[in-house]
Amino acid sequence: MRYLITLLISTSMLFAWGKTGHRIVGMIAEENLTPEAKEQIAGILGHTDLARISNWPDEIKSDPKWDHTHDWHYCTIFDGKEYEGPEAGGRAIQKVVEFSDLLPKGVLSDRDQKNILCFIVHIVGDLHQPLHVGNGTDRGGNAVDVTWFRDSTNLHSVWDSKMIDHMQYSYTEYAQQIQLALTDEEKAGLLNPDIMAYVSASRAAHGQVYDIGDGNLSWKYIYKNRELMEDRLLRGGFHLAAVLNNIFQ
């Protein structure tokens, strides 16, 4: 079966945790492999740079050829309940479960391993992002209208890169820096492939990422929620390692 056909670049879309938030959770994912992943990593992209790969499942949403990928990139849980699969909103739960049984079958071409691959880095960066785990009633905070320093935005633009980049760190810059106090312990602890865990983390941050207050947000909602958004990161880099570690055992 074939899922996708070539790689396209387009930059004219909005991008899920930004290129830099993808690129950190890329980097640290990387960092954390097996030498085994690292190597089936390898033999299906040419090279293990995760950070490279990670942006490219929204780069080609403009291109009509993608249409169907749209709700790969996120998954609705509403207020009060549990998660109740794909009606409610969203395929990317159901696709990383999806690609990580294909993928490690052998039955797929060459270009479908790359492109499978691509979008499992990045939806699992996507599902840390907490408004990517939506509510279903204001399309995960893009409804939701605030300023960013003045300037008109949505509370969605915030977090998938308004906070990240108003920090002015290169992707690598600030992944070095999320985990520079980590024992070797504590990484092994964060690696973990149980997808519900980490999606259920990302809705419990609701109350926090939708306390905005009159809706002017600068530096007071930094203050608040840079070490919130900085472990989701963290969080995502490590569960991606986790996932891809389980993938290519």
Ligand code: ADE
The other form holds:
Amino acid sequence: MRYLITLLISTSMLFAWGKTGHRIVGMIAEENLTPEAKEQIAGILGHTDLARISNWPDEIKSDPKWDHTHDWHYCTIFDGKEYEGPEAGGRAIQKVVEFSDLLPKGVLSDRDQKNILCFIVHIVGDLHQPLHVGNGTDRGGNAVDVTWFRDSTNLHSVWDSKMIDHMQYSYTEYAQQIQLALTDEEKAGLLNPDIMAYVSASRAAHGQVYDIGDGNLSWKYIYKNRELMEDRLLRGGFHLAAVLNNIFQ
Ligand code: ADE
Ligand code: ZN
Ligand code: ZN
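Could you give the coordinates for the form predicted in complex with this ligand, as opposed to the form predicted alone above?
Time for the whole complex; same chain goes first.
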């Protein structure tokens, strides 16, 4: 039993933005799709929405059939270096580029089309979680032990879910809150499909993310990082919309 619990805990630690984070990104994207993209996506997914399918690539992680996808959720950029490719660790960037190219070609089966669309939605979200762009030393903060209001956890998990869940908003409430102050002009300015731009911004946030003092994290860490976290979620949503609008023209 103890082994089972350890196994469950250690796999859940490696998940991406938690469920709420991915749904927020999915909902914001959904609201900013072009009519063309909306229509084509509905043709692939049927009666569902991006928030609802956004967590599927995490849900299948326990099925050995999908083991080959485990390194599609993150990438690595070493300290002081540019992105050097998937050899540095993690195929997230490679997969978004590959799938964005493949999807509009019309060569995929219905099922593959659906799966690949789900992966794009999920991975673009992941790449906005600063620790999914790792530095190559600590598995994206999974190896950085911290406490969160006295509970033992790790820095990766604080960013995937603990800070978001602390807000106690539903994903629909949070997606609305985050966009509240934006003008239409500002929204249009956020529609950027350039993957390296948003990956670099995640990586550039590390100075702030890793500023953890003695590692006992609670209110002070939240005050310092809430704005950054919400900005990453907001941009995740708009960048995802831009990627999808680009694919489905
Ligand atoms: N494993 C190795 N690096 C990782 C990262 N940045 N995020 C999640 N899992 C990882
Ligand atoms: Zn994660
Ligand atoms: Zn993920």
